[in-house]
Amino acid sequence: MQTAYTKEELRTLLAPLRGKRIVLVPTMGALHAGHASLLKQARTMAGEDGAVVASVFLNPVQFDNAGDLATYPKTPMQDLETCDKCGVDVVFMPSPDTMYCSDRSITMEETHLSTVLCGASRPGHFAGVCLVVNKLFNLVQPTDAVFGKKDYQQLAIIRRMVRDLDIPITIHGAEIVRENDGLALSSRNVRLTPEHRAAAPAIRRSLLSAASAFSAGKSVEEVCTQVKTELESIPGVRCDYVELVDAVTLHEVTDPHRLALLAVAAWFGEVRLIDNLELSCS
């Protein structure tokens, strides 16, 4: 495994790999078993003749809350170990000054998928995501990229960006990896208090219960209310949103034959957790 800290080093390491299948896994570091599953999926996808590139970059542009950026965990040495164990060929670990010019003036904006769910309460977040992912696509020029379904809205927006901008990359969504008690793995989980960590699996349970209710004929509104009521009965928990939407458009479900998404974001004290569940409407 080789590591690049500058764009020039990255280009040098990637030059011999051009013409092969290159699979990119963008991350913000603090890698856990969920990230490892993405890297392993990328390794399988690339095969013996292809290459896996992982980026480890805590992107300041996508944070709408300075406090969240400041407290985001940073584990660079462990991240490199994880990448090595998962068969990554090249790790790109740039600094913010490397990724962004001090007088940068070009931005990116998505105007439909990013107006709901997390985008509604995190202004500018997905503009920052689109910008950094587009830069990584330009730098690495992968054939494929893997993103986790836990950040489902991010995955949908990146798919839309690739489609609308004719970027020649195949986007793959990887299933959510969970703890034994059902909590979706997240770098933010380490910031939960013991009490909130014990309560957090209620997110998954509420989603599964609501999915059963939806299958039994409950309305979208009833299903969302059920999840919110269950979660907000826990001391110190408040919901940012609970929505049942079309899995592609992220807006109202209008076609009963399309995949739907039940998505939730909830504050457990000072920590915001997200989770989701794909549902078949038919």
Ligand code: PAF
Second form
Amino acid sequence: MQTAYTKEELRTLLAPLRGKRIVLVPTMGALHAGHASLLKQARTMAGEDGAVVASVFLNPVQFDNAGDLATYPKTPMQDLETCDKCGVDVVFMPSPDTMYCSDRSITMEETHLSTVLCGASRPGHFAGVCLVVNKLFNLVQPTDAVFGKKDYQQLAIIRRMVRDLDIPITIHGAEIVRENDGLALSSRNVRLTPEHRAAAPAIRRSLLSAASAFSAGKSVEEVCTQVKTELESIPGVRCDYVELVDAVTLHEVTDPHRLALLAVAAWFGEVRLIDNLELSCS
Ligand code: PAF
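For comparison with the form predicted alone, would you give the structure of this protein in the form predicted in complex with ligand PAF?
Then the entire complex follows, led off by the chain already shown.
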């Protein structure tokens, strides 16, 4: 495995790989088993002849909250070990100054899917994601890129960006990886208090029971209220949103034959957790 810290080093390492299948896994570091699963899927996808590139970059531009950026876990040495174990060929680990010019003045805004769910409470977040993912796509020029379904809205927005801008990259969504108790893996889980860590599997349980209630005939409003009530009965927990939406448009379900998404974001004390469940409505 080789590591590039600058764009120039990245170009040099990628030059011999041009023409091969190159699978990119963008990350912000603090890699856990969920990222390892994305990297392994990328390795399988690339095969022996292709290459896997992982980026480890804590993108300041997508943080709407300075405290969240400051407390985001940083484990660069462990991240390199994880990448190596998962069969990554090239890791790109730039600093913010390497990545962005100080007088940068171009923004990338998606204007429909970003207005709801996490986008409604995190202004500028998805513009920051689109900007950095675009830059990574331009720098790496992969044939494929893998994103986790835990950040379902991010995946939907990146698919839309690739479609609307004719970016010649195939986007793959990877299933959520969970702890044995059902909690979706997240770099933020380490910041939960012991009490909130013990309570957090309620997110998954409440989504599953809401999905059963929905298939048994309860309305969208009823199932969302059910999840909210269950989670907010835990001391120190407040839901940011619970919504059942179309899985592609992320807006109201209008066609019952299309896949839907039950999505939740909830504050467990100071830590904001997200999770979701795909459901077929019919
Ligand atoms: O999902 C993430 O970790 C980040 O949003 C991404 C896609 C690496 C962009 O910074």
